[in-house]
Amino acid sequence: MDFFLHLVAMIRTLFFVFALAFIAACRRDVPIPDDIPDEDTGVVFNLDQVPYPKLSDYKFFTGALKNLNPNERVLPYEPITPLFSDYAHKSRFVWMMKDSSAQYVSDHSLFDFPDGTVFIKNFYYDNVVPSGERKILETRLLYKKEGEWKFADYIWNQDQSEAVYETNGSYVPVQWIDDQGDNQSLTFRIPSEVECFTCHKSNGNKIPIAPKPQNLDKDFSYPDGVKNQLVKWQEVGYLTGNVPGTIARVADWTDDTQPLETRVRSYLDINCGFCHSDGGHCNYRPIRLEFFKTLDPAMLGVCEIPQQFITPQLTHVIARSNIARSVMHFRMSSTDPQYMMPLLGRSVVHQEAVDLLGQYILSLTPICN
């Protein structure tokens, strides 16, 4: 009898073991949802090893990479007036190493960022044909190492599961439906490292463009609520020092409640001021299009004689009340590489901005000699 009971117990045990094995085997066939975040939620960033071969190596984002769900201390941000890039949308993030922070310099100057700072900018289009979904084209990293800024560009694959490191640049055809329901198409230029340096430089050094107090002093909707970006940066420890309570900030160029001249100056600052500045790519030209300098209309080009002769009709950089005589309007309306402004970063005309400039020119009294 004891033998029989022992045998039954062994059979039950074996049955239980086989049942567990069967369940485990079945579970391995069940796909893991894309939106389950990694167990290790820390960003991976070693200054001695970057740039990594894949964007996912950094763990800036959790879950499915294409969702761009920021990891711990990867902070989203947005400039008041953004740079135009062929109507592409952008999502921007900043990350800094633990116990490091940026310092305020002036309203119109870049913060003094510590080594290990990383800016992460993703370029994408919504409603892409034929799927109607979002398509991310590239993610640009700008990080600081040993006091110098470095570039690293990552190109996204077709199924939006990964982006790989690439420095040579490329062209990507894109078709999408815009906010007005119209079909649009263009060939988006992913820049090479040399092209990046053309715009992102000052006195021969690589630099970021947008992260200045004047561009970031605005409210942003964070997961835990709406807050001023400069205040948020201070709260998370990304910004320390004597940050003034009032910043001479740019305007949102699309906000028609703001003065027309301020909107134009703000647009030109972010789209042209990095070149038309002391130490910039176009520093040989007399105009200076940084926001704090265009308080002087001459720096904006009003009634200034252009250095480059194009046609006899184009008599001034900005001719008061005369669009046909204004070189700036002509350049912004052109896609000819020898005339267009900016030189890089767009292949189509930003018509809304051209219209804004035209309104400003016509608002000026016709006094140019």
Contents of the next structure:
Amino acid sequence: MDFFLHLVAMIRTLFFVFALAFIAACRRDVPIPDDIPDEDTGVVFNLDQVPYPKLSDYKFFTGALKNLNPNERVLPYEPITPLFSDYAHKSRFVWMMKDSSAQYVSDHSLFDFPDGTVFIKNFYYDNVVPSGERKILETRLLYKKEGEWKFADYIWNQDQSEAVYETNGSYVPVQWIDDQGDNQSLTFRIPSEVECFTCHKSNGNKIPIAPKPQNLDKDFSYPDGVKNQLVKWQEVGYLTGNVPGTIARVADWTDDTQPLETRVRSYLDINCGFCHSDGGHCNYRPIRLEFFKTLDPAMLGVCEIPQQFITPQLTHVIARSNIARSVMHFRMSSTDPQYMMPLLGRSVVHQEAVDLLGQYILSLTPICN
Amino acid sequence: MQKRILLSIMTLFSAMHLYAQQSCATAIPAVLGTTTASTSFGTTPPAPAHCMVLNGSESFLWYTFTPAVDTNVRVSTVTSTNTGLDTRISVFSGTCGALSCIAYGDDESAFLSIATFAATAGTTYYIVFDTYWGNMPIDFTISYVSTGGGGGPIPQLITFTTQGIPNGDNSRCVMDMNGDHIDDIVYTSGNTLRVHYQTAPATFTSTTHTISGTVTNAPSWSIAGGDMDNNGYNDLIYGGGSGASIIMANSTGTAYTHYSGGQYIFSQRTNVVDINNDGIADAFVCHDIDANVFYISNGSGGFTWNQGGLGANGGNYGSVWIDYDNDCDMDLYIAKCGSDPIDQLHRNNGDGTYTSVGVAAGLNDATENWSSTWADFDNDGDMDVFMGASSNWGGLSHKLYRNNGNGTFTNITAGSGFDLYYSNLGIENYPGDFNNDGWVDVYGLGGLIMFNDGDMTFTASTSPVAGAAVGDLNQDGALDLVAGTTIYKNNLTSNNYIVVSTVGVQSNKNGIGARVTVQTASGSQIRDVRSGQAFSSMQTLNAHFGIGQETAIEKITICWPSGVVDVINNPAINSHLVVVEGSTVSVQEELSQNLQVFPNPATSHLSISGLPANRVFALEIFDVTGKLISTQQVSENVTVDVQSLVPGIYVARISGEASQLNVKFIKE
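Could I have the structure of this protein in the form predicted in complex with the partner chain, to go alongside the form predicted on its own above?
Let us now look at the entire complex, which starts with that chain.
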């Protein structure tokens, strides 16, 4: 019995070693894609030549560009709880080179993505004044080359026919009618490369933020039917190897059937956790707002004394039962650059999220010392 | 041997007079503050055991202390009177014959001692000094100390009287706005600039100016000011979250215009300083997520954008311009935080270039700090630095560095008093003499005033508010605070002072970068004229000096960024002195206008021409660290041999009877 198990283990190990060697050899030997469109999809993506000057150069989309109609193997996806970006809508896609795939690392870690992975994220508003139509502002690409992630941002023109490569930030005034029929207006910030890096950063390296099992383990409505995103990724070959059947996933922060605390922790993870993490921009403050860490109330800041003095009234990061004493609530409610959190990516208050946090704070007892 | 005899005599002497401090049973109560130590000692050691090893021949000096509150108690022999002694402290709880050691101190600051212990209100503790190392203290101090983060009580050592800012305005900007060198209060909101002019002590007249143009950035992260076009009226720079705005005053200080280059900047600390030493002040902006930027002024409202060369990458939080190497030009220190926390020191080479020297100086510190505090804390003639931590990340906290006078710094935090407040964090740390005792204090650590005891140790005091702007809002020579909608007027009356305003002629109008030295019988004190200290606020541009109980000032020397040196003899104390560059020197103008030092760079010889005829001057050559290399006498049209100098940057200082001029040159 024992001998048999050992044998199996040995064979498994050997197979694994061979497989690794094979993969390594394959990767080394993979010819660099030439300019000829990928035979399967028509996407054009030459790692030696990107970023291309125009968004259309990639052929990520078919038909009129503004329809964002994905080419084959350009797969739409959506995180369970998204980052708030001044109420902009987003449509997101992922694409990988032929015969390459990502591997599972852990529920809360980024997948181990292969070189040539591209995330395509379009920012737009609907019911824009005066046309009442959709207006796409920018398309952000995040792609992996030689093991490192790169940014490329494309700014859409007025007639929505093209988007051009730009590394400098800019401002776009936007006016739209929201879902309640109310007029809204703000100045949308298209970030410069250094701003992108401020959030997409871990230990000095550029990183994606959302594509982790905990954020993607949900159903998505594909053209051919509803399916769990992780299952879909496996089906199309974007995800190979072992993926656990059960993922410790975040909640949809708007889902009021979920526990209040889970919703708050989920919101904080995607909106704050990238900075408030060991390798993040705000690593020198003791709170840690990643979902897998906030089960510990201290990591969430509950009854923790803030390191940065603002006013004597703000005594704790989160003061149980007391919104007026909670720094986190104050900072999320502020648009003053020196106080607001997150520091970047919003110019208005995400009032619905602030309300949720307020509800959560009021639910906590006993009061902090 | 001599010591031993002295000790024997002292022991003999004390044995003849039975004083109360000689044993546990006869220990006498000590109180908070300073106690003059008895000179009569006993020889019975604490029972059942002493805190530290004994050699059997020690003498012991016994006190008790009973705190009124639950707190941490600090017993220290670190006082100026004990300098040079070697002491030990032990602290016990319990009763005589059943004592247990709870704390001891040995060599916390040089060979002096500090013992800190957690104490319970109403409990009596035994404090015992011994002569294991030979000395008893001449005096010692007992104080309450905080464990930080709202811990134990800290006394408030000076008091303030509050007064509202007119109109209910809030402000963190204190400086002169109408050219009278008296501090005013500035309120900003969008295109509104409201100045509360101090027309009489603590009396304000408010004027609302509407800034022309659209003000695109608010001073949300920081504000600084100075005259960036030499018209006699101070301008402002706003450090905003996505850019910087410069607000320029007109030639009568009655109207303001907005300027912005439009560049994206995640601003942090802003400063006004003459970066290229052309006699016109420029604007510097720390950038959180990219290389720092600076706007070089053309002197008429126009600016040239620059980025790079003065701090790269990001994590740049607290820039401050200081003269650390005593060459009368401004060097740049950047307190850094976050993903790239190693602080940087950029030395001004005097020729428009800067060299990063933080590593060589020993100041490449990883403390997470948003500001650093530069002052000559030990009054030895050079700027030391306190780095107040904003976070304890990485196990780091506050650091106090002494300037060694040779371009390097030594960490002397242990025993300084700052080490007792590692958990009192803050982003704002500002140097000022808040009790006018002639020693520069630190206002920071989240709202403490760390009073300088004069021996590189500091005693904590609370303050009524953290992170305030600092200036003199009632013209009484004591530093006041402005925060929110409130003026906090310092009630201090006990010590003397002088306030010096610098008016540049060849140098920038504010004299930013000038080195002001006040000499009294007690010694000398120095200040740099600076704009934009601590993290976010703007503080008075006047150089403020407390002089303690001194009743006379021998002289004030001002070394201007141009190289001109003014000397004012016997100025009145308790006064506000305005000094115009070059106004006190007779031959100085001849020196500065006609003097030529050439060739520059020099290879073998350096010629000096244009010295006034028939006079003898001293020529001293210093290297970049301020070290004196050579001294000789020179007169009209002289050539000196510089072949032996190692290639590098040097300062030639030419001194006459009442004047002095510094000229930088490069030896190739």
